[in-house]
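As structure tokens, one chain now follows by itself in the form predicted on its own.
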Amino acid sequence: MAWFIPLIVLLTLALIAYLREKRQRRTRPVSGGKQSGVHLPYEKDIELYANPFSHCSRKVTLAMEEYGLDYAYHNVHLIETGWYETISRAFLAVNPSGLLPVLVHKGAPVYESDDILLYLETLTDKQSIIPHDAAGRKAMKEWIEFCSVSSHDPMAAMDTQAGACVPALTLPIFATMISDIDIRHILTGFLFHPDKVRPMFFLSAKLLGLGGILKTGPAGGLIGRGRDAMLGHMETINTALKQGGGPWILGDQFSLADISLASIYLRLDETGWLEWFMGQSDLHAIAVHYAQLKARPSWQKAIEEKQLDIVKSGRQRLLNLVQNSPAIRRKLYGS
């Protein structure tokens, strides 16, 4: 039995590694905007952490190629793109509650999309994208808020916002995706993440494929909800474009409801949602306010250049299982 005593001994200081590096990793909630009791070291004086596959970090990018901010750009990856960075400790000192992005301006942080939106502008001397008259502010902020995506329950208000709907809608490039991903990096979800469902999506789309977990558990029944009720949104959207006579959302006045609606726009587009909507309804005015945001130079800056090989792989393995299996076309879009 003397073999025993040295495996008890090991295993006792693998848990005490293991529950400080958890203590280490814990995340907490924070809340929104500029922390002025919090000093971060810093390089430039505007930096950004985001993720370009992020949905609220291109917004924001966009939002800060439009002022033309000269910023270091902090890549830091997710899962589905690499490893559970967001929960490593470098990045926890950043950002407590683990989420991206981030906006540091002169080491304090700003946190939550939305409010680093509204900042930005304090940073800067160009012309507002956020309009004057008090009627326009507030069409823009409803808009804001249309598209956002909840950092506490993500898809809580699928029926009346287009946000809660992109994280179902994401779903099937995550699965395809994630076939790029070590198996240990998604492990590190089940040690360390503060929500377990994710790492276990994420551990069942490596072993089980796209089919798999379209078959089994609850993947199926949220995508078929986000794709019913973001058909409604996007109908919404095209009947406002129409109705405001453009050429965006707001009639003349380019802002940052059209930045947060291009962020709904690409993820539904390298998705394959776009076009599958877009058989669906006629959504021209949606299709034209696509294509002009998309000619303007901060979109070749915030998205283009910054274009993931890891995103694009997953788009086409997404594309070429949607081509060639009907179950998976029936599961996805109900026919």
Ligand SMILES: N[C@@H](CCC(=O)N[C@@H](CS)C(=O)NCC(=O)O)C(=O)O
Given for the second form:
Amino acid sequence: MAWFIPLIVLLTLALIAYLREKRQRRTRPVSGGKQSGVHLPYEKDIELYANPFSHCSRKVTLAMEEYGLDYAYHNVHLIETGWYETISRAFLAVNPSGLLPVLVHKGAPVYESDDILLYLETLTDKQSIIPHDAAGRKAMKEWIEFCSVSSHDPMAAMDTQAGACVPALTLPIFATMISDIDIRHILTGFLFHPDKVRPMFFLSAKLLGLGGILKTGPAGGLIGRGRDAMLGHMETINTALKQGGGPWILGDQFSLADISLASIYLRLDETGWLEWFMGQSDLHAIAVHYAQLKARPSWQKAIEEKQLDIVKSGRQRLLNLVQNSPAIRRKLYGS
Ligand SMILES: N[C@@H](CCC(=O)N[C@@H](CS)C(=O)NCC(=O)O)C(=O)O
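Would you generate the structure of this protein in the form predicted together with the named molecule, following the form predicted on its own above?
Let's see the whole complex now, leading with the same chain.
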């Protein structure tokens, strides 16, 4: 009987430690824009907390490079690229919502990538990449919103926003990247991440592989919806590029709208979707637009130099699976 008591004490202590840790890692929504009342420690006037694989981080990094800003880059892991660093205590002190990216300007955080994009103009004397006229500004904001991912319900607006299709279309590469991640890191998500569906998806992908999750569960349906909606969005972008006369989405003015689209193209490219969409429809204007974006010096610094090995190997694995498995091809492309 006496052996029983230390066991109960031990379990109670473990439970108390877990609940305390859980409380400290609780996330809460934040509003976008600069938080002037918050003062974080900083080494450089401008710091960016981001992840090179995150769509929202890429937009901001590209814009910062376009402006030629001098900044410190803090690489924060997502579970897909390493571990749940976004819900570590250290990162939650920077952003209590546990989301990337965050710009920190002289210690004041700026939240939400689209707000950060607009805020960057205040940090530079360089020529703005925001149109000066009201109509151009409005059009640019509409494109930015079109490429946005909501913090509340990322996939809700698939029919109207290209950004909302991104999470669904990223699921296949998530599934191939996750095989490089230690299962213990995934389990952390069940303990501390507010969204339990995602660790469930990652665990299934780790155990069953891409073929397995496409056969059972909701992934196949979500991907199909994202694919069909995104094809329509690509046609919309292509038509706008043609009608505007290029070379940019707003005509001859390069802007944050192009940067937001660049990040969408990249995600579709690295996941094999871009090639597939090109085979479904005439997207020549997009092909030219994308090539021009990749040729800019900002692309080299924000994208090429920050590439992660885990993304490269996940991409290769995905391409191999697509090539070698008719069942996976059928599920992904419906043919
Ligand atoms: N609306 C937000 C969305 C931010 C967002 O969803 N960030 C993702 C990476 S792209 C993230 O940090 N995810 C971490 C998680 O959900 O645990 C923005 O544009 O900044």
